[in-house]
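Consider the single chain below, provided in structure tokens and representing the form predicted alone.
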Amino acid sequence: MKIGYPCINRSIGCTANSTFRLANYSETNLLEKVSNNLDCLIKILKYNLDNNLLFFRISSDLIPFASHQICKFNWQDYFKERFREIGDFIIENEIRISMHPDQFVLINSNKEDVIKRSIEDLKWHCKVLDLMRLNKTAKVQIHVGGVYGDKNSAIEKFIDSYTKLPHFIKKRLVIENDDKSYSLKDCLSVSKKTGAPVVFDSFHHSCLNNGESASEAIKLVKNTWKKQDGIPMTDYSSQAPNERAGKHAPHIDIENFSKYIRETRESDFDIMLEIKDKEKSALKAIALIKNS
């Protein structure tokens, strides 16, 4: 089991998700921000290695405006060696990597231009992982998407769009259950028709489910992951106290996390902690696992 956190480390004094406004776009700004982001990314990975945090989600702001039509610069070639160096570090130290495009990536949209933009966004995410020469265990994670008044049609639209994706995207794409529209059961159904592995989000599952326990859920999603995909990736969080239902907790609830680990101890999976204080909670989770 590898434990990690997404995108930002608040302990090392830099961020790997620096960006700028579209109105200020220039190749100079792009080169400056990407250089900073890649420098900080390797610092985060080294911090994580030192602290046994071997699962990390790379920010979707790593390459600002990478899929926007304004970006004509060939950043892939310009930073090719830098990506290779980072990838070598990841591979050498057996760090699990994922990426998670934002909520506007919807390949089941009822608007073709949205689907087109979504695919362009997926392309550059997958290209980054390919430039690092990471194997198929490095995944790009998305939700099934919207319902648009007809859930069955929306699912069929996702399946249709998925089948048309190029192989270099399909080999990395994984789908995640959400807290409002697509339950674990829905995602398993989509997986059966597409072959896309399912990421189990335990917090979303607590909001929307069909009665499956966490232990049962992990065993169900395990069957969607092939050997080359690696062991299942999962997301963990808990409800923020005194906040709207579905809002992620600012700090890890150790009692809740310990209960989750006990319930699922028969299965092997990696855990992404989607908790606001990032590495601080991840360090507490690692300490709990170590002392269990």
Given for the second form:
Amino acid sequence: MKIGYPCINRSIGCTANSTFRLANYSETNLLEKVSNNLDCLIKILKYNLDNNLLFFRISSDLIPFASHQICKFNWQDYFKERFREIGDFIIENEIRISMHPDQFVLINSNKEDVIKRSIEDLKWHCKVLDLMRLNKTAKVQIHVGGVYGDKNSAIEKFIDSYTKLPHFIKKRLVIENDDKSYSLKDCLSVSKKTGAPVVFDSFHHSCLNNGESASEAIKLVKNTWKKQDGIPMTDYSSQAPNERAGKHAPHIDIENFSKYIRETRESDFDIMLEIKDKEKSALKAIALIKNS
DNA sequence: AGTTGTCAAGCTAGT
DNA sequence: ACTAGCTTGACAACT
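To test you: the structure above is the form predicted alone. What is the structure of the form predicted in complex with the DNA?
And the full complex, kicking off with our chain again.
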């Protein structure tokens, strides 16, 4: 079991998700930001290694506007060696990597243009992981998408788009249950048709479910991860106290986390902590696991 | 230097 | 028909 946190480290004084406005797009700006982001990424990974945090989500801002039509620069070639070095570090130290394109990436949209741009976005995410030479255990996770008033046909649309994806995307794409539209059960049925592994998000599951306990849920998703995909990736968070239902907690609720670990102890899986204070909570989680 | 408004992209629910 | 909220940090323009 590996523990990690997404995208940002708040202790080491740099960010690997620095970006700029579209209005200020220039090759110079892009080069500067990407270069800075890659430098910081390796620093974060080193910090993580020192602290036994072996799961990390790389920010979608790593290459700003990578899939936007404005970007004509061949960053793949220009930063080839840097990607390779970072990849070597990841592989040597057996760090698990994920990426999570944001809410705009929808392969089941009823607008062809949205699907097209989403695929372009998935392409660059997968390209980065390929340039790092990471194996199939490095994943790119998305939600199933919109419902458009008819979930069955929206799922059909997802399956149809998925089937047409190039192999280098398919080998990395995994789907995550969300808190409003697509439950774990929905994701499992999509997985059955597509073969895409399912990322279990425990917090979303607490918002939207069909009565499955956490330990049942983990066992169910486990079957969707083949040997080459690695052990299941999962997302964990808890409800922010006194806030709207579905809002992520600012700090880890260690009681809640401890209970989750106890309930699911018979399975091995990696945990991404989607908590606002990032590595701070991840360190607490690591300490808890060590002592349990 | 510190503060505040704004940012490429879509969907859903609520008015 | 329209908009706020999602979830969010960081850029950029303003004090």
